[in-house]
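Presented as structure tokens, the chain that follows is alone, the form predicted on its own.
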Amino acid sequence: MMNIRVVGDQIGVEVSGVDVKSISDEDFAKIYQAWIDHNVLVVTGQELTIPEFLAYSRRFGIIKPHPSKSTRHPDYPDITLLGVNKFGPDGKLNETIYRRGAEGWHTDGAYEKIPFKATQLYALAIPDRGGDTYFASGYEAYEALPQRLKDQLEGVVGAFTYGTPGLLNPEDEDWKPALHPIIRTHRESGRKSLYFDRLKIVCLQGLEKTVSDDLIADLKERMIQPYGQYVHKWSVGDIVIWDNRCSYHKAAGDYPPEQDRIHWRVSIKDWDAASVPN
């Protein structure tokens, strides 16, 4: 029997007692709404093949291959492999792979003209300790802004670019910044969120550089609210999806390097992504 329970104060919900391979449309609608309401959705206890994981993921939207071609699955390019090949031929730890996602709080796909709606991970191997993923609510970040900042940022557009060095092929590194509103109204929930990424933000369009720089520095301090966070401690078989339109995340980057922390990852856009406004 499906059970849905809230796991965080303002963000995070867990679903148990389901098999996503055979879930009905009625039950999926409940899961989808729980995700919209709580930003981050955990489904526990799954045993999936890649085609089964992809089929479930496509119920949320259209899967788009991640721009990091070197980390795509060789047979399933829609899948990004996280945590594999982290040691080079010389036995040295590749920090870019080991600490991927742990560089700081961010939202996936802000560098895209139409950002990723969601990111979904499926856990294949988990270390004995560490390796958690942290999430924070963009809704709460917006609500916590003083009214003067809400007014100042309304209608302001940010320029975002790809922010993780070492993951793109040389021919893909000349990334033209994408433009998105800093205050974003979620098209499904109707709530306002602070759309921000401290790693990918370049500037705020139409503002003097000093004003833009000062505002960005201020938002870096305000984007994470302590009462709007959820920490996920992984188990093998967990599926976690988060809403990039209204939340931030980061990996801990603290697990024993000699142990495995391996996930399948997909990047998801809306079904009508070509017509969705930024």
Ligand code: OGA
Second form
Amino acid sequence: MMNIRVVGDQIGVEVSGVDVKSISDEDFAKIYQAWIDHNVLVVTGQELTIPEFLAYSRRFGIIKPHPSKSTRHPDYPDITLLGVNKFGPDGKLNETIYRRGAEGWHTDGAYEKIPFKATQLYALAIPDRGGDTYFASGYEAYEALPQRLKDQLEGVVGAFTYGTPGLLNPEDEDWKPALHPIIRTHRESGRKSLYFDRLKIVCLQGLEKTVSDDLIADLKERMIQPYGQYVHKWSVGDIVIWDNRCSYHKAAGDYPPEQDRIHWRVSIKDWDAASVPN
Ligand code: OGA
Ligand code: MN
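Since we've got the form predicted on its own here, give me the form predicted in complex with ligand OGA too.
Okay, now the whole complex, with that chain kicking things off.
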């Protein structure tokens, strides 16, 4: 029987006792609502092929191939492989692959005109220690802002660019920043969240450079609220989906590199993004 259990105070909910290959529309509606309410949704104990993982992922929106072409699955461009080809031909650890997602707190896809609504990972191999994923609530970050900052940031737009060196092919690296409001109202929950990414933000538009730089430095300190966090300890067969519109995450980046930590990953956009090219 389906069981839905809240696992974090502000963020994180876990579903067990389901097979995502055959969830009824009625049960899926409950799962989807639990995700909207808790921002990070874990489904445990799944055995999936790639087409099955893709079919389940499409219940959340439209899958878009990730701009990092070198880490796409060779046969399924919708799938990004995490932790694959970690060692180069010379036997040296490829830090870009090993540390992907561990550069700091971030939200995925802020560099696109329509950012990823969600990112979903399915765990195929997990090290025996380390390798957790950390999550934090963007709603809590907004709530915790002093009123003067809430007022100052209302209507302010940030410019975001591609953050991680080494993942894009050289011909794709000339990235044009995308513009998004820093205070973001979630289409489905109606709640306001701080939409910020310390790795990708270039500037706050329309503000003097010193003012923009100072605000960015200030927001870096304010984006993570300790009580708004959830840490996921992975098991093989876990599916975790997070809402990039209202949460931040980072990989711990601390597991023994000689061990495997492998996920299938999809980037999911909202349904209305179908006709927008990035
Ligand atoms: C990502 C990411 C975190 C992890 O895939 O976008 O940040 O723990 N992953 O692998
Ligand atoms: Mn990420």
